[in-house]
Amino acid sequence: MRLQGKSVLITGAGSGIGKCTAQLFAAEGAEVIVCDIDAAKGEETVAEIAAGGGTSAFLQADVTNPESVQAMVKAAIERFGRIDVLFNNAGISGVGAIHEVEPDVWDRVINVNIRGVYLPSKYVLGHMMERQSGNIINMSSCIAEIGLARRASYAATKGAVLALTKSMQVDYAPYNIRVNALLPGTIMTPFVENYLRSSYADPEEGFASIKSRQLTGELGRPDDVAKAALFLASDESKFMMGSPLYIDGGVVFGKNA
């Protein structure tokens, strides 16, 4: 019960990474509150939550919406009294080169990934500042590390939010909060099964490309990244403070000959 009392929101954890981290940290007993702007899935996550004996909530917000970034935050405090951690997860793909991408493409993947980042922690921080405790966790990518092909838009997401977290980090260190950033790999999710089915003509095609690209030959799953996720979370990783926490196959730092 590494997460025994604490509060925990986590934003899209309607399916994929979120979804599993959301089970994962109830069984580790949180408190977890569940934010997706899908209320089915979101309801739905709750729902298995509870039959697995765990507690949570659902709150319906739009990340890049302050109105209802800031309701939704209220509403969680009202109902649980505090949140202690909170993991900003929500987040869209990107594909196509920069000449290939149009404006509002562009703007939605940079509003959903990192205003989506940017709200959440903005509402959220003035709580756990008078509280003088607290820890968020930035979704990034090992693709702030990295070059691929045709995710300019994804990209350029990833690599702020990580320079975020970093500087999110200098800045509240004096109240006892603590930021770090997670830079999975290729994970193999709903996201990324969209990500296949729009980008390639076969899918099975790309599906063996991006698997080559890790050293383990394989793409990880949802609960590879609840797992690290769950160490920035308690109170384990205390002495971690701006920190990126790869969760990649050996994309980053390995190469195969």
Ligand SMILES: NC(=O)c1ccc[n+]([C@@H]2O[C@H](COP(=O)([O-])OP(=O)(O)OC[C@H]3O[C@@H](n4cnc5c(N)ncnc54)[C@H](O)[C@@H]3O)[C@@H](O)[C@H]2O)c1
Given for the second form:
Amino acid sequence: MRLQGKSVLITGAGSGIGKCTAQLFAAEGAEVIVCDIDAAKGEETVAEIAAGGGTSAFLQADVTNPESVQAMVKAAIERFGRIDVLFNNAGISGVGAIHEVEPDVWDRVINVNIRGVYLPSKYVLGHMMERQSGNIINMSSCIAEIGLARRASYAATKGAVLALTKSMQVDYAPYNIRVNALLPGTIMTPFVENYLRSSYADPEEGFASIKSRQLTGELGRPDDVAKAALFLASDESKFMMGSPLYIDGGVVFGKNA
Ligand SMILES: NC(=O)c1ccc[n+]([C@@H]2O[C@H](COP(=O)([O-])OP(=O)(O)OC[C@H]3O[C@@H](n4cnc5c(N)ncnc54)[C@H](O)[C@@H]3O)[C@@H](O)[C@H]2O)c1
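Since the one above is the form predicted alone, can you give the form predicted together with this ligand too?
Next comes the full complex, and the chain you just saw is listed first.
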């Protein structure tokens, strides 16, 4: 029970890594606010947590919309009394080199992946500052550190999230608030299934190609990232501040040849 007594808000908790993290955090004793734009998926996460004996509540929000996020944060604090941990996890992929990416696609990826970290943080931070206590985990990606083909918009956002994490940490350290980032490699979720379908004529060939980037030769699983998020959310990581945590099967620091 490494999160006993903690209240945690996770964005994008209706699918993939966010969903798996919500389940793990609830099993570790946290009260989990499951936030997603997709109500059906978010409610499913809550039902699964309830079936496992955990405590959670679904609150719908679009992380790009200030009114929606502000109302969700207010409702979360009303429901559980406080937010100890904010996990800014919601994100979308963006495929294409710069010359291929249309401006509306570029804007959408930037909006969800950067504004979607800024807005929940903005509305939760006032509450955390008042309590002189808090913990924020931002979802970056190993793409912030390495070049990968035809991911320009996505790479730009995840690099921005890593830089933002460091800047936030300096601003909020005086309030006893920690801010760290997760940098996963390729993790098998619906996000990657969509990416394979939209990027490769032959998704099987694409799958083999992305698997070969990992030194393990296999993709990561959502619970690999959820366990790293658990470490950051718990007091076990209390000396980690403004840090990137890699969960990438050796993509960033390894070499395959
Ligand atoms: N899967 C990977 O390989 C991988 C690698 C590195 C980083 N990441 C990052 O991890 C995070 C989660 O990815 P995943 O693979 O679990 O994806 P996923 O597609 O399985 O889940 C993302 C969730 O975010 C929600 N969401 C999307 N837009 C939203 C919005 N505007 N407001 C609220 N919720 C919204 C979706 O409804 C979905 O439930 C993303 O930020 C992604 O960039 C994923």
